[in-house]
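This document starts with one chain, in the form predicted on its own, laid out as structure tokens.
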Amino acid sequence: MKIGIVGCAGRMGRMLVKAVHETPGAELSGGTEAPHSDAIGEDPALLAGVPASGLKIIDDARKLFEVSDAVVDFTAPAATVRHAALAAETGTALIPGTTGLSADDQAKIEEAAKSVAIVQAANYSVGVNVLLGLARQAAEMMGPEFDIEILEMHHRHKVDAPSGTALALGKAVADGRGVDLDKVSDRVRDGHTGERKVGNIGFATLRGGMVVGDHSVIFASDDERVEITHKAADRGLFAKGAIRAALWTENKAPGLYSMRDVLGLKG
């Protein structure tokens, strides 16, 4: 499959290009960057530290979509929405790993998925998707006497909080309890907050250093505490998962899919 990378000169973009090079059955179709980028005209493969591809980085996303079977997008919400529209127009599968999307942004991605296959995940790692399943199952089994807290830590450069993965974990445990996350989410605690409200799902966010991504779901009762944790050691695992998702879209019908579909996980 011919796979394109938007934002290919960034840290994650280079890892995605490298993952394409290392994945059997995948071929780099090109990469884009913003018009003002110094990377325009460079070979995306050389920037990623792999053998030359003979391609040049361009600033025209439409051209990339037109020559690709799938495009991977770890950019920013506004750009991802534009790319979803391009995916629908060109019939090119889209793998968006962008977090921090608004409800309106998400609605536009879901509309595009009516025309083309889109695999969207807050996190493309196998381990995190197993964690999502375990968290939901635990929430189903543990009663209201267990308070649920979600703790995440990322590098100092991350711009959105809580992380997309933390929110996905919140959704998983809320689904397990049969409640609406928006109605029980507690994301801010500062000053005199009063006692913790029974049934709320709390979020705590840490930022510092170059932490790739740590996520924990904590179930705490008066008598015991259960913690389920995933720690990412190498950002490259997200790139590998995204390319795996891109290959999975071959011959898939239009629709909004998840990494659980790609991995064949139940539930």
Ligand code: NAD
The other form holds:
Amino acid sequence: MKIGIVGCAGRMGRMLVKAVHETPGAELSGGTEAPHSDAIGEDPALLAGVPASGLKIIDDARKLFEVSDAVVDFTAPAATVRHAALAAETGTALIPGTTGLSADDQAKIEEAAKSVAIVQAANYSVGVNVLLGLARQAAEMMGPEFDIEILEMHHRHKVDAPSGTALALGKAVADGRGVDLDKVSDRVRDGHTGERKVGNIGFATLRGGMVVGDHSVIFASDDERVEITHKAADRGLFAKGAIRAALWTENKAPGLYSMRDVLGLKG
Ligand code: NAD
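Given the form predicted on its own above, I would also like to look at the protein as it appears in the form predicted in complex with nicotinamide-adenine-dinucleotide (NAD).
Entire complex below, previous chain first.
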């Protein structure tokens, strides 16, 4: 299967090129970068530290979509929205991992998914997708006497907060409680906030060093506390999961799929 990587010189882009190289059945069809990038004209494979591919990084995404069976996109929201439209126009499956999308950006991805298969996940690791299911079940089982807080830590270069995974965990626990996350989330606390509101779901964000991604869901009552934690050790983990998702799109009908579909997770 021919897989293209947009944003292939980025932190995740390089990992994705390496993961294509290491995955049987996957072949690199090319890579793009933003027009101003110094990486234009370079070999994406050499940048990723794997043997030369003979390909050159281009800035014309349409060309890449036309020669690919699937394109993997870990870039930035504006680019991902444009790539979703190109996926729909060219019939090329899309694996968008970009986080920090607005509701409007998300609506455009959902529109594109009416014409082509899209596997979107805030996190492509097996562990976090299991955690999403566990968090939802725990929230279903624990009543309002348990306050729910979501804590995440990432490296100093991350530009959006809370992380897409933290928000996905928030949605999972909100679904478990049968409430709308937008109506109950406390995303920032500063100054004289007043007491915690019963039923709210709180978020806390830490940034520092090279942390790949730590997430905890904390259920706290007066007498006890349950904490479920996931720690990613290497961002190659997300790249491997995304390439697995790309291979999974072969012959799939148009639609917006999740990593839980790819992994066949139940519950
Ligand atoms: P990064 O800044 O290192 O890489 C992004 C790359 O995209 C850059 O090289 C940039 O030049 C390129 N880019 C921007 N606009 C482009 C365009 N129009 N065309 C082509 N390339 C373009 O960032 P990163 O750490 O690799 O993260 C990228 C995104 O992936 C972030 O939103 C991050 O939160 C997300 N992410 C998701 C997961 C997941 O599992 N879903 C895991 C890790 C990171």
